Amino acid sequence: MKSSIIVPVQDPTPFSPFSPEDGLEINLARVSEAGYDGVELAITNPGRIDIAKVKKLLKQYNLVMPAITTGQAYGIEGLSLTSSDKEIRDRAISRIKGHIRLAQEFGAVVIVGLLRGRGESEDAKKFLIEALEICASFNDEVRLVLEPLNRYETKLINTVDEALEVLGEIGRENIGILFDTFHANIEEISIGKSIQKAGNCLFHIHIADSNRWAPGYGHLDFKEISEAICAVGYKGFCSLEALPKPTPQKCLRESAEYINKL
């Protein structure tokens, strides 16, 4: 298992101990002093990334990029894969193909989370569908991962099963799960069991604790978590993506050294 974290490169989210005013290079090198063997860049727009810029500083502080979380897009601009209204969507849809050509640079899967709304249209979960085949389909070689959130974010894909259902109408091996294990905190009945659900459609993994804290600091049981994802063959990357508490300092250093104890 190999661990990495969160960090914003244009606009701040709450779920990460970093804030893009620093400069990526600043946030790249505490990333690496904490011990990360990875970061998952949380773009809003990536046709403002200087890709010859994000290598070299990749390379330098010796870091992977397995991730893209592109949320941000929908709580800043109102993009929606599944908006009633069909300019958004495409929008959505021609900047999730942003997200894609930059992750084929870098060998990094494309997370679908708010971006795909919250669920409020009748049509939802059709738009839903018809955009994930589109963005599955401009290329192959790039993989996409949709991720269960909970009801209070959207009405929209809660649970590995709803997860597993859509995949399944849309027959595509390079669209997979992201598996959170704070939201499966909230909706799944068994967390070690739901990830043994999604077996080989697992691509990326989410780590927070059950208050969305640094783990180790909720009640969730993280020894029955890396278990079950032993038992499924996952050999890619849990990311950080949590609430910067009890401070951000602590959040950063001791999140790596409890994911990598797993």
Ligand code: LER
Given for the second form:
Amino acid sequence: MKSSIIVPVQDPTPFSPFSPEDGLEINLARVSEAGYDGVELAITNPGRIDIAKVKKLLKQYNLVMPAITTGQAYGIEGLSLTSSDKEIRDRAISRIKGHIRLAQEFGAVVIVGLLRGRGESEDAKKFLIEALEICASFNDEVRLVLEPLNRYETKLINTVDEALEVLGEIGRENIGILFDTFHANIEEISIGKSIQKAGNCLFHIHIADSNRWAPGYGHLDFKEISEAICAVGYKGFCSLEALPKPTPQKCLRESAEYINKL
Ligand code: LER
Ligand code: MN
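Let's compare: the form predicted alone is above, so bring in the form predicted in complex with the ligand.
The complete assembly is shown below, putting the previous chain first.
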């Protein structure tokens, strides 16, 4: 299994052992040294990214960028694809288009996690489908991934079944599913069966244990998970998105070993 880890670039995230204040170069050096194959950058505003510099650093540290995380624009700026305010929806769509332009440079998938909002507006699902249609047709060559999130973060798309229903409405090949083991542990009846259902729509994976600590520190069955991932022929990355527990150092190093062994 190819491994990657989330590195925040502009604003902090609780789900990474890294802090943006340390700078991208130092953080990528640490990622590479710990044994990861790739890095998933958490980017609030893609317009402020120096593409040439990121390419140079990835090359220097022998890393690739399989995915871009976008949810900070919701947490920090309140952008949402399903807001009842059309201006906010339009700004969220423009932001995703910026991520798509950036993703094309790196062959990364663009994650639609919390940028879809908490699903509170009555028309949330309709707005989500409209927004994803616009974003997926913006550039056929870039893949988007819709991430089922647990009910305490959003009411909108908690399970693989719900995500597949939305993908069916959109009917485009460049949109698939990001499967996050932490959310699935809360929402799915069977983790293995839900991976099986995602099938060839499985485009990206986030890894954390049941308590969102590094894998191996909770009670998730990663043998079952890795068997299900292999059975659907998934060849992409497993990206660590965990609290920096039990310690940032252990989380960083032991997770790379854990994922690389899967
Ligand atoms: C995003 O990938 C995610 O899993 C969310 O739980 C972040 O809030
Ligand atoms: Mn996730």
